[in-house]
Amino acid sequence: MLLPPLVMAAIVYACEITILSIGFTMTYLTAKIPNFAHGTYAGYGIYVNYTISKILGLNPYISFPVAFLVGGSIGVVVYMLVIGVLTRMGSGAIVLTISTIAIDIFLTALLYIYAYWLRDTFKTYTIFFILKERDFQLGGTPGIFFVALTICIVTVVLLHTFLTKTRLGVSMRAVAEDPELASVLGIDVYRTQLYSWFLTGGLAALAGAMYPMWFQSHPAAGSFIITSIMAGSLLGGMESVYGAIVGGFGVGLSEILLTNRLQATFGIWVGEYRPLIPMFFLIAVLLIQPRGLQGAYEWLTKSKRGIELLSKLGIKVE
């Protein structure tokens, strides 16, 4: 193996949290609300993989593009039936945010129903499972390690190209910046929102499809990692997709590696408190720099004290 299994697990998890944090940030930019159902989209990706690989007996990697389409479709339906309707009714950010919590509960319940239906119909275990046995090996290393890293890098590159080089991507950025002005300029805001929700839902389900290839999964697994997703997005700065890349990867790595270090120091029981690590990031960012890495970067490059600090380190700011 190229790396210790723990480090590889941390990298795989970090890649998944990065993709999820990117989608969470994009939803926040376009809809101006945190989507608490975003993690549950990943849960649907988990069960798309389970259905294709375990029930149908096909290669689990076939499920990845299918999961993207399923997650994207769910995102579009959620926007059309709930978010879009409430927005046209004049609902504020608080009502819209609460509606995403209700959506999360509803979608998670549907996943539990589907999981139990699979169990009763196919007589297979559908709760707390891992699909590692379905993976391939490359030089003694699980294939998902290379696939997850590749998908994460390709997603970042393609997303950058999409947002900066394509008409639809530029329209999404315009809608995120100022929907009213974008509408005046002739951009179909509603259609652009639909495309945005399709993209973010698809990315979330894609990350979810990778999840059971290494980690134990269940219907609420996606919902359980919403704090990690939010922490990654907030650390990067909620208004920066590129910041979400750094924040998501940092939170994902820290959550596993720091938990392991704490277990080695204080005992195995610390593992039960792993979900507190992203909460620590959330609290620390909110207390120190609410705008995350983006705010820290602006402080360093634009404030007098920040420029002085960089000058002492030998870094010139133009």
Given for the second form:
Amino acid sequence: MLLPPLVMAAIVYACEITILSIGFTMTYLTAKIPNFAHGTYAGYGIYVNYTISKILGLNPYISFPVAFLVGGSIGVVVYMLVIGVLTRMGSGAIVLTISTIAIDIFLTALLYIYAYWLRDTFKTYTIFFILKERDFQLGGTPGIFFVALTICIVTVVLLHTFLTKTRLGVSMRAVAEDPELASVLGIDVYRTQLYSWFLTGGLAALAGAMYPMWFQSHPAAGSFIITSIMAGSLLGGMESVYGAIVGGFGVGLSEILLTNRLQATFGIWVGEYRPLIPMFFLIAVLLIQPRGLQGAYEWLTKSKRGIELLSKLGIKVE
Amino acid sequence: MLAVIGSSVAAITGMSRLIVDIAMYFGLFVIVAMALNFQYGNAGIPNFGCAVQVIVGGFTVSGITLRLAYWLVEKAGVKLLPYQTAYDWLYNSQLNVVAVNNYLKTHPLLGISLLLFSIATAMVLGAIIGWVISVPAIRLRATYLMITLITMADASQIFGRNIPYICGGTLGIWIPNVFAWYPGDRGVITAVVTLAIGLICFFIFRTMLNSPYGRLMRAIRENEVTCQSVGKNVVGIRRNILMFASAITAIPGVMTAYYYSYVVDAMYQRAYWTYWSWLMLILGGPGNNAGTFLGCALVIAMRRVIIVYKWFFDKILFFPISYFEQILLGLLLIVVMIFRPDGLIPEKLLYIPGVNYTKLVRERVKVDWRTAPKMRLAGKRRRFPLKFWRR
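Having seen the form predicted alone, I'd like the form predicted together with its partner chain now, please.
Time for the whole complex; same chain goes first.
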């Protein structure tokens, strides 16, 4: 054992929330709406993993690229059939957000029906399950710990390279900034949007495929963690992917470690209130600094009082 | 109808029971949907926290009115089992409620005053919740507000589940029958009272929407900056609307508790109260009450029939029918949004006696659809491009 199991669980969970928060923020940047169905893509990742590892009996890590493709195609279908149509019809942000809630309900119910179908056909437990025993061990440590950390870091590095170096990534950022100006410059806005929805859906399902390797999963597990995802992305400021990395990791870590610490202090009953921790983050961020960590960073480095505060602490800003 | 109202307890079975059930649910949801129409359809405030206000109504009955009823009945000389600690509060609830019901059978005035008290308290608490919501609503963007309200509904459910003093935790708590004096069926009288409250709410909303205040609300919905520039207090008006609508929304929570004679937090799920009410509003068409009525009636009839005939579907399907119901909810919402963005009954021009608005609004105004919440041009409807896969 490398670390206490609780800390490892917190890190695995934080990695998943980080990847999901990145996708959520990217959707918010490109479509200007919070995508409530984002957590449900993760639910599809969970069931891709379940189908491949338990029903087909293969190595669970084979399911990760498959989950990426499945999640990406769900994202593309959602954009082509609903979000894109509504955007072109000129619906407002509220109607678009309601449509994502409708998609969330629809996709969750579909996943439940799939799970019941699996139960009926293969006569196994499909609603509540955990795939920890299918994991490999590396020196007594479950492999998913290393895999989750690696995937998280590689995703962040690749995404940074993609968004700053490649032509598609730069055009994606341009579309997020101003779609009309981007189309004037010759960027195919529709196709770029499709790519970005593929990327976010795929990343979400990839994070979902990691979920049953450590935590108990069920079809609605994805839509239950949407609060944590939103808290992570809001903590990061909703306007920058880099903020979402810090915010998602922070919320994911604190959700497990803080619950444990509070349970040690106040008693075991505090565990029931675990969903309140991301909500607390959400409301605190919205009331104190609605632009999140990104806003706080800009306030520190750009405003007069922030620079004064920094110089008092002995930090110099160029 | 009169036969159903005047019937005895045993007479309400089968089809009549289904009709009473549909009428009750129609009464409950039409109040929520009308309040939502008042907020979103006419004032442009996207309130995604209906479940919070409804749950406050339910908790008022279980936490406040129930204690008051116990106290009053004990004062009158009826012996009750202890109910002070959490354990006694839960496990003596059923026997205590039976004793209270026996007392209420001979004292109709107490029953009616308990009902009125719980409605009044729920309205006050709902208005307070509305004020609490309005504080961030003024500062935040609409989408941020939506996130906050949806999580607030979950949070209130968690509190209800884990604090037994509010509504008995996961076990739930029994509620005395305030209509014990009524000789016929309890469901019938509850449904009639709920429909009467709905009718009163409808007249209040209609009067408010046709008053100068209602026109001001629509003006704020259309263009906030213009209203500010002519000296209207937009923030204050929004706060008042939220508080008033929240107070009305708390009433269905109270009536649900009396209909079931039971309160548990799972009765007030956000998927149930928020999403279905929004579907009714969008299906019927935001902005007019007729559309709200139509959408509410359609959705409620469909849902109740599906639930009542669950035994039939469960025989032929391999999954619980409730998931099919959710699929229907999601699909209906999306299809209505794409093919009928104005709902089944689009919003009409305001009717004011003596003013010919159709003549006044002849001039076509260019509106930026990206920012405008809804199409506002009279007589023209957006067409859905059938070949949407081709740009």
